[in-house]
Amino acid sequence: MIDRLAKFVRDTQIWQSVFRHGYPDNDRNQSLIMFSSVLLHLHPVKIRRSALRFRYTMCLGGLSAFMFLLLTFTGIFLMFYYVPDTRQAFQNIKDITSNVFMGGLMRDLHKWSAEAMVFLVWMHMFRVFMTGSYKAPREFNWGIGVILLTLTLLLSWTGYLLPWDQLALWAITVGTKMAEATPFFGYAGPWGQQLGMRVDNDIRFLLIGGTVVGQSALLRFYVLHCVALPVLITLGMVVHFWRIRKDGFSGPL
């Protein structure tokens, strides 16, 4: 019964329009299956059996990507109710948690997924380093991974300000004060003043749109958190997956 049902589904025009080739029973069909599928073509046609072992990769890269998708879904939900205004932001968060149906669940999912993504990306990079998977021919993809790690940390940091509570305000104040001490680009950093940096034109001023954390900072962090950084991370992930497709999965020899 199940076999007949599966055969009926595979013989439909809808199925055949999506899956152009049948079961990969030979090398040529295996290649055609991979090359003609939008999702499967991201993976190499052939990989080492050892690379499929859970204990080797622990699915850290895939879990990091899943957390990003979960963050995107819950973040879009929260955007319907959140207004990046210093007069409303804190109350918006309280309303989402208390009054919106499933709002508390969505906010908690967003918060814990963000922390899980930071942890998983760090562990993924650690695993790649410890297994030597960054070596030739994967040096370029290692560089992309380092950029994605940096963007992940920035994504988490920019979201920290959005609740607009005391913890967020002073955490961002301390963080941007550290940026002010950046060499060359910060007013208080080495060689900053020699290069013309002032309190109204250095990297801290660029981040928060002023000299104190206020409305301009909240709006800029909101745009960075909800638009700029997610777009950059998405592009970086596309390149990252494409290079995996070209370089092949790493695995123990």
Ligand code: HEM
Given for the second form:
Amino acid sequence: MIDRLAKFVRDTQIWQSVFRHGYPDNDRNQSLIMFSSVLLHLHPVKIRRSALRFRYTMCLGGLSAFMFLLLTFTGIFLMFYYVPDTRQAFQNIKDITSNVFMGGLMRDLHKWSAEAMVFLVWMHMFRVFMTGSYKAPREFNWGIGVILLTLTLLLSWTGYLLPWDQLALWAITVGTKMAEATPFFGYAGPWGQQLGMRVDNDIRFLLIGGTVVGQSALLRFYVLHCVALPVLITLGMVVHFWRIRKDGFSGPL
Amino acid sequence: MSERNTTENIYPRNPKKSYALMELVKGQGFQTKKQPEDTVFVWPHLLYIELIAALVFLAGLLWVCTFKHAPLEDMASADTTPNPMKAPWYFLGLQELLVFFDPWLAGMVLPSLIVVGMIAIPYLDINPKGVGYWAWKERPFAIWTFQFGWVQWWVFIIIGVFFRGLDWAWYWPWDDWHQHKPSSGATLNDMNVILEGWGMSVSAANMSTYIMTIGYFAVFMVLPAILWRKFSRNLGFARYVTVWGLMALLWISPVKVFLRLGFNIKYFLVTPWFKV
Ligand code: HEM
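Condition change, the form predicted on its own to the form predicted together with the named molecule:
To see the whole picture, the full complex is given below, headed by that same chain.
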């Protein structure tokens, strides 16, 4: 009875339009599922048994990617309740933690997975270095990786300002203080003033949209954190994953 | 419409189509030296591992969320400045460097060089050995160099996170973290001032700091070529200069820490534009 029903469902046009093949329990279907699904297509159809060994990658790259997905999910949730306005932002966060259904959990999860992602990406890089996986032909993908790492740090850091509490304001104040010391482009940096940099036209001013961390900085960090950097890191990951496939995985023989 | 028909339409077994699943044949794969028995299907083998890893990690995160909540302090206010002001933990290594270097170096130039230097690694390492497994012995130079930077990065972070309290002074875990530390009383001197104290004229002292700085880099440029001739010749000129230039920079933080703690030196190079 159940078998008959299942067969009926599987034979409908709707089902067939979505799934191009039967359940992947034989070689042909196990190949087709990897071919026909854009997401699974990130993977090859078959891999060497030895590349499965947990001890080799410890899943660090995969978990970094998983953290990014989780952060996107929880981040979108938080965006429903958050307004990047210095008069509201702090109260929004308080409301999320105390009044919004599941809000506290979503914020905690967003926070801890962000920290975990930084750590995992560092560890992934460590793994790639220690297993010599950056050597030819994977030089370029290592470079993409370094950029992904930088973007990960910037994502974490721009998010740090958004709760608009004391921790946020002053951590970002210390951080952006560095920018004014940029050689040539910061007014307090070497050759900055010689090149006409002032506190209100240098690179720090560009970053925070003012001379102190205030409303413009909050808006800029919000846009960077929720739009610009996620888009960039997604592009980076697309290239990264593509190249892992094209360059071949370095796994043990 | 049977499943077979749909599949045939979308993935025709047509050798003229450049991307298609042609056929599955029994027998040897074209992976040289490897038997087909060595390979497994990604579905389900790898996907299971990925799923389990993700679920276990998610469970761990959820568990953390049950007892540790994301911090939220008082609302931001420009009127009260916290002491100490700390960057997020992953940047505290760089903030710790501010003790030893000016912001342009600790906050901008060194981090940029770290990024550039890291991207350069695969192009500088010409040793083809040790790919595909956790290796130590076959590439001692690469591993020691990397570890040297990696350990520095974490040591500075750990100091910044766990040992820096009020006024960015050094606090042990058992110290009273609400009590200001008396300032050490030691006065820090610039290298040229120290040299003047030894009887050098102002211009000679200034000149000496320039020469010593150039000398620092010169040692990194010359010594390896003498000590490791074959290794150096294999690197070639461009790689050699880059490798040892970056190496000199990799040593700059430990050297500065040593000069500061050992000899109370504030800057070892003073120019009209910047100080190091
Ligand atoms: C957002 C950050 C990143 C994500 C999501 C990511 C993801 C991945 C994944 C899923 C793999 C497959 C193997 C594995 O899991 O270890 C991989 C491999 C690789 N990653 Fe990353 N990665 C990131 C950052 C980096 C960084 C920072 C580096 C190096 C600086 C890097 C360099 C590489 C290289 C060279 C490979 C190929 C390894 C091999 O063939 O063995 N990646 N990455």
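The term rigid core refers to the most C-alpha atoms you can superpose between the two forms while keeping them within 1.5 Å. Positions refer to the first chain, counted from 1. Owing to the predicted nature of the structure, the values given are computational and were not obtained by experimental measurement.
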Review point. After the core is overlaid between these two forms, has the C-alpha of residue 195 moved by 2 angstroms or more?
Key: yes
Point to revise | Rigid core fit then residue 70 CA moved by 2 Å or more between these two forms | key: no
Check your understanding: For residue 231, is the CA shift between these two forms at least 2 Å following rigid-core superposition?
Key -> no
